[in-house]
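Shown next as structure tokens: one chain only, the form predicted on its own.
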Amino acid sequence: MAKIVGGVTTSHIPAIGNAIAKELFEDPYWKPFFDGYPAVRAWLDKVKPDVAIVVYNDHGLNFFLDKMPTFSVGAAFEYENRDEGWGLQPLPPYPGDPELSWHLIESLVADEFDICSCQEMAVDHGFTVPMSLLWPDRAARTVKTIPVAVNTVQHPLPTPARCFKLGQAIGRAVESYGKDLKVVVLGTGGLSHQLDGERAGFINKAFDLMCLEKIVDEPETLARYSIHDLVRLAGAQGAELILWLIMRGALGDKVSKVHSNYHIPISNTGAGLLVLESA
């Protein structure tokens, strides 16, 4: 049967983005931001992840204002990265596992959750930085991808309850999946930030921190909290929390922490890193 091994919460600024392609890695803004990852990419080495569902929220490139779905999974064999602005070049396609993918949404739909399903999906750097920056070889990486697109943009949002009972239905699918598969979770986004409006440069180290504290054991403090308790406590899109709670309700009661590292300011955001091993 398939395994969740375990979860990976990363920002996904796509600062960052033009940061890896300009190889700014020693450079004293981006160091301590970029020095938390080899750690992350150890634990990946050691746990050899088959799949990565990745958590992320699209930013106009496949969903714009017009059609925003709550939730929806990706179903493609392959998903393609398109110019979204930024300064971002497009990077090749990622492979997916279609069948993976309509086991999880048909799963999910039992479980009581309306899913979009795409059958075509493009990505944007909600998706993609994540990738890059936890395998950046893209010629070793062998992981296929399955995206999770929820909406953080359009209100009304889902609720952090709800999109913890998500990830709680995702766990579920994916144990009930009869191939013999590691997957990893990946949540993306966060932590506290607001760039628009009078609290543009808004950042809150304070409940950054508490977020990453509780989200190991105490998962359900954060659930309770209101979409408008979010955007108070950690910015308009700091609401990218839910995407990380999505996470953590995939993993299951027992986590196991095994590196976290957290750097303000990057491009005006709270950066978290975090990473849970299944019990």
Second form
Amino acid sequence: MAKIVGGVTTSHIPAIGNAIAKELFEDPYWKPFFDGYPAVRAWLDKVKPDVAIVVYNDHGLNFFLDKMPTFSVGAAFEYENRDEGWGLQPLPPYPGDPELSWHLIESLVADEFDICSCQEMAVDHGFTVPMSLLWPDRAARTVKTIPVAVNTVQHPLPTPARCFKLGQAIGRAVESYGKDLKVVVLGTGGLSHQLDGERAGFINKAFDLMCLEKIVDEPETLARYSIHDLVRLAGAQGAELILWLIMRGALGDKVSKVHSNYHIPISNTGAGLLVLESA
Amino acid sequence: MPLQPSPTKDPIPGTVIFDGAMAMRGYALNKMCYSFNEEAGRAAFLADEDGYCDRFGLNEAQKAAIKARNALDLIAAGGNIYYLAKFIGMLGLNVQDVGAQQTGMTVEEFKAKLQAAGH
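What about the form predicted together with its partner chain, after the form predicted on its own?
Next comes the full complex, this chain leading.
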């Protein structure tokens, strides 16, 4: 049977993609951020996941406002990265696992999560930056991917409680899959940041640190916030915490913390990193 | 009558919630910015800004905000930051530049504010 071995949360800021392309790993601005990642890669080398379910938000590459699904699950043989308009070089496609995708889709809909299935799905920096951070050696990367995209563009956004429950449903779906596969779930984005408005540059370190702590053993306390609470406490784009809650829901009741890191600022963001292993 | 933004119990200063009302107001503007994902869209805009805005049906407030490169006006006109980011990036600006513009700071002051959040 398939098993969720753990989860990783990481910021997915486009500037990280630029810094990787320019190899700024030792640059004083970037070093405290990049230094958080070798421990994550060591953990991935140890657990050797076959599939990564990547929970992210599309920032206007695959979806426009003409059709804005709340939850979308990729069901493709591969996922293309494309030009987002600001100069990040598109990366080669990411292999999918359509058989597991369709199992997820069947299971989620049976479980009353009426997601949008996508046989074509371009993935943007929200997906590619975490993949580059976790598996920098593309040639050696064997992990297959399933993108799960969540609307964080146009309100109403799904509530934190709903996202946590979706994660739990993803967990049940994976555990009911007949093949022996090890699955890791990535919750991307966050933590606090706001790009737009007179409040641009808002970062809430105390809130971020509280989230990094509570999501380990008391995720329900975070799931009680409203989206409006998250916008107020973590900034307009800090609502991406819902992506972390999906990851956490998928991992089940008990997890152990393997590693964490937190650094301010990367671009306009409090950058949080967490590795959780399933019990 | 256009749909009015939903009244929030608790408005957040300096923050526009991009809801259905804003998404309707900004549809043409955001659609134009979405086209900047493609090189052809960017080139066509840069070759003839006014003509390109007209092709997408931008209203006068949206056209003026595009012309002025004014982020707060673009947001007030219904622009969503994720689509606007494509316009901003095309101009060679980043989110610190735009943060500084929106907060009335220099870019150095804005970066210092971000650094200070870590202490």
